[in-house]
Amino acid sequence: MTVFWKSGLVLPIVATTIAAGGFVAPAAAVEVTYASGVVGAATERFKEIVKSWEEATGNTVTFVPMPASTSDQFAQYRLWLAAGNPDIDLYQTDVIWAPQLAEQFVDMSDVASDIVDASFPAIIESQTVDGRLVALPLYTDAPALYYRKDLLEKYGAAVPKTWEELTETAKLIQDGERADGKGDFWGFVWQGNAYEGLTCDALEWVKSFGGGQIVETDGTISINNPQAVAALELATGWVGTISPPGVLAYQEEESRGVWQTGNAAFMRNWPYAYALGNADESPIKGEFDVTPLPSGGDNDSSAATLGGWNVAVSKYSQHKDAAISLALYLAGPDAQKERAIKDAQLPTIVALYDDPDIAAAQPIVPRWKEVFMNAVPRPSAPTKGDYNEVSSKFWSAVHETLSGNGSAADNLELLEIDLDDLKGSGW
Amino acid sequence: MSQALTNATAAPAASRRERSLDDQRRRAAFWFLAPMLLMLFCVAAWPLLRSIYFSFTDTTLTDLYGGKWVGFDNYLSYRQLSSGKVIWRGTLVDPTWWNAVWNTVRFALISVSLETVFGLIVALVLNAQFVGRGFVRAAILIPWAIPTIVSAKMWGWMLNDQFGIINDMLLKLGLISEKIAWTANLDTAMAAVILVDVWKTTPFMALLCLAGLQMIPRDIYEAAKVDGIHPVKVFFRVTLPLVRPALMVAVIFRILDALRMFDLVYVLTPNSSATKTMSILSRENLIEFNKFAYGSAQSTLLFAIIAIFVAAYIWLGKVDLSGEKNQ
């Protein structure tokens, strides 16, 4: 079967059977296995969506449920890819592990020609690790703020456009609310436990005020510099003030917690609560929009920390082509599409934001598309398998100084140099 | 005088009968437990063997068998700059490993003692006779028997800032006068886990202690009562010196489970750097920094630590774990 890939001979079929939206079945049908995260509903989700797949090609796939935590997910397949194990054949991947794992992955770039060409070029670039495209984009993930749009109205406030104004607005209507007796309400909630998530936070911030990305595309550790320094200072500032001081062990279900129960006027999070704040037994329902980050300082312009979701196949796949066919097939505009009006989960293809179907289902897709323009990497690229710990030290400094241990120059300055010790010689 | 012959020539052929008897029984007894022995050295010996020999290496995940020999730089290592200045590096000299240790030996020693106490307290209680006893000795071994992860989220929910009973209740009752974040306050944190693991960790005190108590026998204690000593000196006296051997093993089975303390933290307080221990600052660099031999140098510093803490407890307590003593 590797002699018949090579031979390029099955490329032109899977293009074709791309383009025509239906499979060809291969000599045996083989059971593949996919290992994903499980949130929601995600596990009777992709089983409505390969049902097709699996018609066409007489195969099945067998979905093997993992942690909602990404750091589990991340641990155990490191573990099995190391080992070697054959039993996983698709992995669905997170947008920072591509330069991680990659050498595990199987090389799409030959087969996925359609797809790259059809998506957003960050994205595609974020999953090439040295020429070798290791996942295919499924879905892109991109945060924005959460606003209460009857209590705008209420205390007669604009949208806030930067970092400054959340700050105020926040605390005028928190001071309102506790006033009317609501004690536990909050001007503004995030992520602020010491993990991922609050790397993504706090990059927004740094980045909306100007002070760049942690460590910038050509590998310079750029973060010790005075606007990342104001950013930090200004976001300590929340704490205990505009937002609850056990905003520091929050994580995203956390945030919502407060939020959905009507208790903040502000969020920070990912495009996940939309559908779920305006669920029925929702208390907000209707009662609140989403806009783009705000920005900072001098700076006009804001940052959403691209996230998303891939599909790798392993390199110890037994049924490699099935695999890669399978991988074709979820990154391919039908199930996108069907990911979009179901789950209202962003498309990576362009094309698809200006889908009438789309727009009419959930209408919130084509307005991300603004959030997403300002989209910001993480340095998992420059870092390569030093991320985890770049992003460990960042978040570490940014929780230190949230907490009142040191000040933000300080802190910054300490980071530096441990990420110039970390990166020695070169990432 | 013909006796004492025979007895004289018959000493050797038995003590040699006794000696062979003795080679037989030790036979039987290592055939026995080979199939033990093997087993552990795989799931045991080998593995401890395994990681040790990767913390000579510059091992990672990536690459797991291609990783070559760097002697004792993932211990300690130094460099010397063009300026003459010497940098240390290596576990030895790194802050966070040395904060972790700090975090596990100061969380095994306070939640052990606090354990014990506890325990010992309600094992006294369980002792007593009352109505019902049986009944409430099952009962307080609930909090042992539910698995450590499925605690540690019901009491990270419990302890949540704005959602949490704690914080509900002791607002109510008027202790505390604005909500506390008691697992993201980096004061209160450490607080939170000894005390999840203390509600946790007692009743298995409680059932060691109650088992010692049961060994002491009755008839002192009513000589005590006929002496007309008071109760405390009867425990301080009496009950602490006897029920002192089985505490003493119960304290070593704790300290060794405390100092590799690993899931509560991981579920509770996973990344701060007020309750990391060791175990997850080793499993943290093995397997989420891709510097798998680094964190093979922490995972054998772990157990050297424990072995030291062990030995010395023994040594120290003069704890009899062979039971040699008593026979």
The other form holds:
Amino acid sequence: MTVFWKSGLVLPIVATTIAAGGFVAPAAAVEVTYASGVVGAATERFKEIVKSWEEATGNTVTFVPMPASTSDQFAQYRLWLAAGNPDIDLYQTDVIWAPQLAEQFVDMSDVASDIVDASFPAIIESQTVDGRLVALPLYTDAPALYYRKDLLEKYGAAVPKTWEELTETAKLIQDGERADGKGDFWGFVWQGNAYEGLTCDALEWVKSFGGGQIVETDGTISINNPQAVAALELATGWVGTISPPGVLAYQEEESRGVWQTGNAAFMRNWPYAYALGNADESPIKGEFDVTPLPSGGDNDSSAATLGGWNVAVSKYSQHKDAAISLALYLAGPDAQKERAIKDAQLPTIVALYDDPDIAAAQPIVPRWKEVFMNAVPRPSAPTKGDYNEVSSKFWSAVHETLSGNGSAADNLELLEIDLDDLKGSGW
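Output the form predicted on its own next; the form predicted together with its partner chain has already been displayed.
Lone chain follows.
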């Protein structure tokens, strides 16, 4: 395995060195497959980003689109990996999946030392299992509250700092816009479908109310408490009032669809929606901004679920060298910078937050540090291989509550019993 230099990183690839540009030509070109969920312009952007790698190496990349739902993605990945499927070389993975899929992925600790040294340590740690670096970070993620600057000014309202203020302000703007003839206008859109996204939303409500993280870092089940009940009761009151009844089926793209057409005052979503909302063809270009998610109850702390996506190489790949080379390129500074500039995706390489090109193209990226400081992890570390079931039970209890099927207090009490049974003598 020889190497080439690119943006100060030494990246391995099977090849014979060529002089131009520091890239290398492959000994024998291969086709590698890359599986990833699709939101927004993900497919088109991926093709743009990998083009230079394809041209330099002679290899080609086939993009395998997966459902937008992370829950559906994980289920399909697990099936393919359990079967030892050699047809997928690389998987784009959620930050929470490393402990559950680690044994199926190649350890990249030795080949990725430069990326490791340049990245936020906590993010590298999240992808390291038993000393094995099983996925490389592509971008990190933390959601924010999107708000319409023009409408806040129109109605003389301030950016809400608490969920209670958001509820009032969303109702004020919604009533005013509907009185002006916009019958389809809503105050607040978010992700209410029964899937991993609802775990993220609801964790933010609960944590910001001072209700803990579902399961704490020491494995204690904490979800059944008055603060968590209060958070879910407030959110239940949004459905059909400031949020459409259909929000209970919304994922990220459905929320963005309502927001970007100009039919919502507020939206909870991830950074990818920022660049899309400011695209030339967007009806709300220049009319919105973002702020950290609100706090709730008597608590004064915001909470934003730590997200982020990574790339892992399947141990069943028949083209491991080329797949590792692509993974290193995608996690490297050039690709991370391109994603930041074009899609406002948050880099995991620390130095890029001071990059003037990124700041000029996407001023929101440096500002997102404030959001990132309030990031809260999902309880995948303490629950280990049981996380997927823990999350499923949590989002199901929340969805039942939001749908009016049982009270928040009753559903969280039942959830605690279920999680106790799942935990048994230990996670």
